[in-house]
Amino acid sequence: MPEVFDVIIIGAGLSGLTTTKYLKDANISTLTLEASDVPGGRLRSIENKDNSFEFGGTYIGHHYHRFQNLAKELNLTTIDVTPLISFFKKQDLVINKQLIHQDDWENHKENTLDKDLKSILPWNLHRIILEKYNPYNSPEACLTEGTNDQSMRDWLQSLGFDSQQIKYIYGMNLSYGTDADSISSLQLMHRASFSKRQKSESKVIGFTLLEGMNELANRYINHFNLNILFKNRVNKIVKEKGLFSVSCENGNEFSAERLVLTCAPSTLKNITFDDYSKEQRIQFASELQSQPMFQIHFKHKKNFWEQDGFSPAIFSNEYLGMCYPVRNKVDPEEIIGFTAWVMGKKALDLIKLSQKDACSVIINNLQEIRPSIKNAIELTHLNAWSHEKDFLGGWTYFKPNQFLMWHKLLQSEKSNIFFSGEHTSISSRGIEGAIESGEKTARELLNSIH
C-alpha cells in the first residue's frame, strides 16, 4: 500500500515550499514531490568566483517584504541593485540589424510616437503607457467583476495608438506574450499596479542575494527541515476511495487526501488524470502558456563596446533579443559576462531549433549587427527553460479573456486539489507573489481541514 498523507504537493518552488513550511508547522502530515534534483522553480543561479549569473529569478523590488524577511531569516545577503540598475538603464537600440544610439531615437524615422512620448525607448514605453492610463489602482481592483480582459492591441489601439505605433510599444522582446495581440491586457495592468505600489520615495528600487537566488530555496529546506522528495516526477493523478493517488515516472506511489499543484499550469498536459479529477481548473490550467524565452551567457575576451562605439547593453528585435552585460554585485563598473535574453517570436523560432542551433543563431546575429564582437565572446552557458519539461517556458502568460476568468474559476471552483504558484496570487508578481500564493494555499488547505 502506497503512504498516505493529508497533503502531496507536486513542485519544491517557492509556492511550493512556503505552502510546506506553513503545513507542517499547523502538524499536517505533508510530503512534497519534485521532479528535479534541486529546489527553487525557475530560481538558477551560476556560480562564477564571488558572483552567480542569474537564469531565473534576478531582482527583487524594494517592497518585496515576504522575500526580505524570508532572506534575513535564513542569513543572506541582499544586496542593493540599484547602482546595477542605474547602468541597466544605458542600453543603444537594434532594429531591424540597425545599431541605433539611444540618443538618436527621438528623432529616428521608425519612431512616430507623439511628441511626448518619441523620448522613451521602446522597452519603457508599455510600462510608461500603462502607469499613465491604467484604469485600475490596485492589483485587487484588477480582478473584480466588470474588469475588461482584452488583448493588449485592443487596448492600445483604444488609447489611439496605430499599428507601426504598437510595433515598439509592445512587439520587441517582449517580457509577456508573443505580441500585443497575444497577451492580456488585464494581466499587464495587475502587474502594473503592483509594479506602482512597490515604488516609495526611497532610493533603492531593490536587491539581489550575494549568495545566488537559488540559495534561497537550498537554506529555506535546511533552515526549516521541509520533507522534500526530489527526483519523483509526477505522471499521473487517480481519484480512489477519497483518496488521490499520485505516480511518479520512476515508479513510486503515494497517496493523500489534499493535492497541490503548484508546477507550470502548461506542464498538466503531462499529468494523466482520471475522469473525476479533470475538473474546469485542471483543463484550464493546462491551456495556459509558458513564456517562450532563451537565454545564453558568454564571458567577453575583450572589451568589444570600446571598439564600435556603442553600448555594452543593447535592445533589439532581433535574435540577440536583450544583451545586456552581466555585473560585478559588488563592484558595479566591472563587467563579468553577458547575458542574452531572447523571448517573445524570436523565442518561438528557437525552440523549434536544437539548443546548439539555437545557440548559433544568436552568436551569428550579434556578429553580424555587432562585427567588434567576432572573436571577442565565449559562450559558457546555455538556459532554455522552453526545452525542459519541467516548465516548458518561463512564467504563465494570459492570452485576452483567461486572466479574469482563471481567478474566477479559482474562487468559485472547490474540491480538494489546490493551485498555488506566482500565477494564483492576488496582490503580487514574480518572487513575491509565489511567496503570497504559498501563504494563501496553506491557509485555504487549513481551512478545509478544520
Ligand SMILES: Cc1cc2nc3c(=O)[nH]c(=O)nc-3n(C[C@H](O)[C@H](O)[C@H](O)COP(=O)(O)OP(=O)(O)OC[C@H]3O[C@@H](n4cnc5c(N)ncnc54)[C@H](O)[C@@H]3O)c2cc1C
Second form
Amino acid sequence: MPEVFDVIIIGAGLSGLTTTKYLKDANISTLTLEASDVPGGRLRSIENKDNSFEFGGTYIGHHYHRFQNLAKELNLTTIDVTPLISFFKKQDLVINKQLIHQDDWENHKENTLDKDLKSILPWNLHRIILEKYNPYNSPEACLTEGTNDQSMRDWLQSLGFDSQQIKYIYGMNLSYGTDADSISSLQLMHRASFSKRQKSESKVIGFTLLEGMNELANRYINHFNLNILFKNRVNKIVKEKGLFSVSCENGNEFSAERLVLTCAPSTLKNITFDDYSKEQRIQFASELQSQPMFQIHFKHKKNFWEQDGFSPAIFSNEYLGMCYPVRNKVDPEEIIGFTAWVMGKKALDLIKLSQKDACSVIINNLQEIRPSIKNAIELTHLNAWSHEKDFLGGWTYFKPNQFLMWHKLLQSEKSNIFFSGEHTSISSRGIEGAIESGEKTARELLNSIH
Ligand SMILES: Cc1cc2nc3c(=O)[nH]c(=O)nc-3n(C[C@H](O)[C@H](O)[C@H](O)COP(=O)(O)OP(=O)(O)OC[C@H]3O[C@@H](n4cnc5c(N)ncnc54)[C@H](O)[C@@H]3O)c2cc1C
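Given the form predicted on its own above, produce the structure of the same protein in the form predicted in complex with this ligand.
All chains and molecules follow, beginning with the one already shown.
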C-alpha cells in the first residue's frame, strides 16, 4: 500500500513550488512529482562560460512584487534590464524575403496604415493598438461576466482595420496563436492590462536575475526544504475509495486525498484519467493549445551584421522568426550569442519535422535572407518547446470564447482536483502569474479542508 499524502502536486515549476511551500507551511503533507530531473519548468538557464543564457522566463516586470520579494528572501541579485531593452528595439525587418532597415518601414509599399501608426514597427503594432483601444482597464475587468471574447481579427475589424493592415498588425511571428482568427482578443487584452500595470514611474523598466532564473527554483527547494520527487512523470490518475491513486511512467505509485495539476493544460493529454475524475475542466483544459514555439541558439564567429549593414536583430515572418542577439547582462554592449525565436504558424510547420530537420530549415532560411551569416555562426543549443512532451509549446493560448469559458469553469466547478499554473492566474501573467496562481491554489485548497 503506497504512502498516502494529503496532497499530491504535479509539476515543480514556479506554481507547483509555491503551492507546495504554502501547504507545507500549513502542516499539510505534500508530495510534488516532477517529470524532469530539475525544478523550474519554464525557467530554464544554460550556463556558458561568459554568461547564463535564458531559454525560458527571464523578464521581471517592475511590479512583479511577489517575485522580487522571493528573490530577496533567497538572496538572489536582481539586475536592471532597461539598457538591454533599448537594444531590443533596434530590429530591422524582413518583408517578402527582403531585408529592410526599420526606418524604411514607414514608406514601404506594404505599409498601408494611417499616419499615427505608420512609423510603428510590426512587432509593436498590436501592443500599441491594445494600449490605446483596450476597453478593460485591469486584468480583473477582462474576466467579468459579459465581456466580449471575440477573435483578434473581429476586434481589429471593428476598429476599422482591413486585412492588409491586419497582416502586419497581427500576422508576423506571433507570440499568441497562429493568426488573428485563432486567438482570443480577450486574452490579449488581459495581457495588455497586466503590462500596463507593470509600467513604472521610474526609468527602470524591469529586471532579471544575475545568477540565472533556474537558480531561483534550486534555492527555493533548499531554502523551504520541499519534498519533490524528480524523474516521476505522471501518466495515470484513478480515484478509488475517496483517494487518488497517481501512477508514474517509471512504475511508481502514490496516493493522496487531493490533487493539484500545474502542468500545461495541453499536456493533460499525456495522462489517463478514469471516468470518475474526468471532469469538464480536465476535458476542456486538455483541448487547449500551447503556443507553437521553436528556439535555436548560436554563436557568431565573426560580426556578420557589419558586413551587410543591417542590425544584428531582425524580425520576420519567415522560418528564422525573430532573430536577435543575446547580450551580456552586465555589459549589454557585448553580444554573447543569438537566439532565433520561431513562433506561431511557421513553428507549427516545424513541429511536423524532426528537431534536426527543423533546425536546418531555420539555418537555411537565415542564410538565404542574410547571406553574410554563411560560415559565420555555430549552432550551440536547440530549445524545441513544442517538441517537448512536458510542455508541447511555450504557454497556453486561448481561441475566441475559450478564455472567458476557462475562467468560468475554474470558478464554478469544484472538486478535490485543483488547477494551478500561469494559465489560471487572474491578476498577473508569466512568472508573476505562476506565483500568484500557486498562492491562490494553496488558499483554495486549505479553505476546502477547514
Ligand atoms: C521561452 C519562454 C519565455 C518566457 N519569458 C517570460 C518572461 O520574460 N517573463 C515572464 O514573466 N514570463 C515568461 N515566460 C512564462 C513563464 O516562464 C511561465 O509563465 C512560468 O514559468 C510558468 O510556471 P508554471 O509553474 O505555471 O508552469 P511550468 O513552469 O511549465 O511548470 C509545470 C511543470 O510541470 C511538469 N510536468 C508536466 N507534465 C508533467 C507530468 N505528467 N508529470 C509530472 N510533471 C509534469 C513540467 O516538467 C514543469 O516543470 C516565458 C516562457 C517561455 C517558455
